[in-house]
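There is one chain below, alone, in structure tokens, taken in the form predicted alone.
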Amino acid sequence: MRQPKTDYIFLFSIFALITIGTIMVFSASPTMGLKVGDTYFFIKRHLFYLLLGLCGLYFALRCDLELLRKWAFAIYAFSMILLLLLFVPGVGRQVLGATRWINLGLISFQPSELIKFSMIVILARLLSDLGEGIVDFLHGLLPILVLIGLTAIIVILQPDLGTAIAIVLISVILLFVAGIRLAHLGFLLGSGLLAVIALSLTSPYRLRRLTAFLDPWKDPQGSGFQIIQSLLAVGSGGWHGLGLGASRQKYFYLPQQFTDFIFAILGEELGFIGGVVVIILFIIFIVRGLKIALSQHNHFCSLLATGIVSWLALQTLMNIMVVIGLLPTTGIPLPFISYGGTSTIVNLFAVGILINISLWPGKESKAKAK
């Protein structure tokens, strides 16, 4: 069997994005660091999370994918337990009205980031086991829909509609790749759209985000403030940007300036050209990642790779669309760029699994040779 080769272009895109992310966190976070008495507070934590993430990537490279497949149900169950712990008084930590973090003392952990990966693993296992049985609605598709729906509902209760939408969309992509009937797919998409509209209109919190998206200038000092400041940051960057470190919006104007809205600061400091370079790097990552998925003969590995690439691609698309005003605010971080402990660690672990999958045929052939 032909030995697979390391895709250095794929690796370059990953580490280029990580490098840009580190530079942007360093540039965008000092003003918020002043609140805790250390301008380097967040960049030091980011580097620590990055180190843990790279350790996770290395561990994922060494991981036995057959063992990962075997333990798919246990991984999902563990992630769900962590997710449910958020609702235990004293365990879940509330920030900006949402209980999404488990307080671990010095650091906090966000189970919703882990559940995205766990959902991909469990769906890859279930769909690879089902094979053509996915066309049977009652015995094939319905149990999987119950699993997806249950997970999404628990995430929505945090509340975190953006993550729930991402989980459902990733699941739909995997179902499509697995061979779901188009009639069933249309029903799912239609039902999902109606559910999102209903949830948005019946929640005052989400309704404010929706109205702010439709007309942010109606309440420029309230619900529309964040998107207005984001658009001002992106627009003021022009073609070449104001220069690295020269952002004005990071001085307590733009909220979440080094987390969910870091792309706005990037656009302000590095301009349209800098933004396009980052988007091109993401496109390279996605295209080369999909190439890995399509090259796999192992159904589980192919679905797992497709899920990981779809997950990071959807998050990238959703984040950038929010920043430039094409989607309501979702609270979705930009992979590899945004500051965030759990997201950084889980994303890099997932990338390690993706690289592992690309080398898996070679490992199989060595095992057979023995």
The other form holds:
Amino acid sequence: MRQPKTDYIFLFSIFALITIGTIMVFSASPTMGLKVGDTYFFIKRHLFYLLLGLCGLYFALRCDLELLRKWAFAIYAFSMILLLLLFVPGVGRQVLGATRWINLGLISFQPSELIKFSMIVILARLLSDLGEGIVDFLHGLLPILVLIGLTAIIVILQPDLGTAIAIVLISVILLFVAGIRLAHLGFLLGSGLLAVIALSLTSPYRLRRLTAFLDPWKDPQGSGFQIIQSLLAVGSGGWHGLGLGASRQKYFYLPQQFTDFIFAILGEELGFIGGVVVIILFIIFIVRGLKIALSQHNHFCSLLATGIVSWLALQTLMNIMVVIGLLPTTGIPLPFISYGGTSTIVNLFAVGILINISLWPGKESKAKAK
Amino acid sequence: MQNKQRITVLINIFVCLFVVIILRLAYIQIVKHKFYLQKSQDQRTQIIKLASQRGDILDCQGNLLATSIDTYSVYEYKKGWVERKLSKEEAEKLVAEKPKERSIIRERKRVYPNDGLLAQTLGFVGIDNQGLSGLELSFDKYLHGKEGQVITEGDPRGRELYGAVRELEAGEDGMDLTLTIDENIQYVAERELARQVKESQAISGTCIVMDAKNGEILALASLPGFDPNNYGQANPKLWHPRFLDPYEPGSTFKLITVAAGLAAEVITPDSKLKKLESITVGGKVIKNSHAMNFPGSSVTVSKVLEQSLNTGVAQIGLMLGQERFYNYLKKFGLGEKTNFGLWGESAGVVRHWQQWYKPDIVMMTFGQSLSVTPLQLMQAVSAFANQGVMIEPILVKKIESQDKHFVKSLSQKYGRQAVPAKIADEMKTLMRNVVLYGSGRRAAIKGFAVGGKTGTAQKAKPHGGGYLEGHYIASFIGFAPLNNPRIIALVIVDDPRGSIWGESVCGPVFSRVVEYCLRYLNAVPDML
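Mind giving me the form predicted in complex with the partner chain, seeing as the form predicted alone was just shown?
After this comes the whole thing, all chains and molecules, with the earlier chain placed first.
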């Protein structure tokens, strides 16, 4: 029997990250807010999304995990329908050349954020059902690979390569944790890498992003602009930063300064020290989050927790690596910190599930203990 | 359980990746900090130029001839200037049309309070207050000053950041220019000249008044002129100061010939010259412009000047010979710039005597086959008023910084001794006779003894090859009062209709302008 108890350090890391995020949105968004006529426009919205997210978190805490397991296919199907709706003319809202939002009037909803969660749920269900069967390639692994591939392809068609890569990586992590044979894993990673290269080469805008990432100074006014501006922001922060609110790059030099590139403004204002504090908070969240997976004997719940933590960890890594020029621009927000409606709500909902898992004794383990 | 081990592996992978991120952050934020900070500063640094105050131009009494006033310009984001140098009301009206994109910038505008007065000499400035013509161009270095600048931080659209760090570099205001010109004399000279140019339906006219003692140019009238406040509306040909260009002086030049003859002692004031209707040199037949309606078979030197006899001065020229005559021309400063102050002055054309054609020696004696600028001629004639010493003309008296820390006074330089003092006095008498008995009678001034010489030159064809039929340049040069000359003046009227003679066209202008000057300067009348 496992004695569920609340992990306060884990909760603190989440709380601290959300607080820092809110402060940074407060600092980085007014320049853009002025453009739409209200300095506090984005802060108000951010607080509103946080409120919705907390509702989501409460709902996730209260929901029955067994029910989640049972409804895994339905949730996945629902997410897929939303995703496919984007291809219906008039429903999707196009931003920056990609159709990723469903317009709900007051707010827009991003189905790709939901599909990541649904993908984790369905994989946790399938893999926990499969158990040791995963070692069998044809009857165990292949159907799951087909599912992953299909989902990824639909996301790519939006086009949203960043999310597709995230989905594939989360899936690979879940396969790894679920006990995939290392030979199969090696084969998968190899072919995945080839697929990414092929996709990058077939779309001129992806290729431009890739080359810009390798040598941004070649075209400082064009494709290299954003990464250069991001590096200027981070670099000018130094040890302790220019001080909260003192960013210069947020004055329209750095695009997406309070969404995907908020970490650059954080680095500029709070410096190396501030950046490292945030990274340590993320490490605490991830390590403690995976501890939940470790301590959970229910296979579904353990995989679900691993999936959720890995998802947020991957997004954190990818986002920061883009900001500091280690990855090409992908369009992935920083969990808990970036401004963004859907991601804030879905992240908090997922955190609610995590806490729920940590508090749940787990039926399967009971059954096995008998 | 294998799963648990794999989760531990996963934890380690994640932590390792975060360590990579921290190392990369350390590299960007600590190792390369200065590099990125500099780049970031460079791209947002904005320099706002602060226009310097352009110096004023004043006349010798301190009256404003050119100054600057505040105006308001309208700037539109991304489009640039909408309209510049408006009144405050006009500018505010334009901004009200698009209040988000347009803003007002204060600018200084050059104004010329006397409109067209002295226009060609003053010149004008461009939209950015840069000197484009006249004194504004020639003395731009002093008038312009140094622009100041504000170094500040701006966003990519050029708007200043909130809480931007500002750094001010003060500029330096331009210096004031005090001219030798007297506004009142300039006004009278222009008025009298304008009247004559209109009456004679002439193309243009020039009237220059110079202080005979120190070379200060008191008036530099050149008509038709333009209004430098609206120079764009005038014919660009009118912008150019005509008196910088050379012309063939005609009979006024006989003064130089006679003075050279006297100085070389080939003649004396009492010499008798042959009374000739014509003289042929190198196949060229030289005639007089008037019939000689006086008795006798010879003429005095005085008579030659009084009646302006070409055949008379031609004889003097032949007596002098090419080399000697040429040397005297050089002594009188002909063929050299006077450097009186304005850019673009011509040096005139006096060819070396070895390049002269046969008839040139006589043509030049009455001011053809060579060209001079009006100021060169005045400088040469000033020798007769000053015991043979030429006075170099000057236009700018003083250059002074706003804070009076820099002052540059430009006083007149005494020129060379062109002829001995005795010859200068003899020339005075001869010039006096021209006004008393000869062609210069209409230049006489009540109460003052005047010396002078008329000129009625045929106009040379613009591209050489002889002279235009029926087109003349009438002129008169002289000084007064005779025994102690205060004023030298030259009047030129280009292509008069009706009467073409220097005496009737230019004599009266000279008389009225110089009379005004003498009374204005409280000169003592010497002929009561």
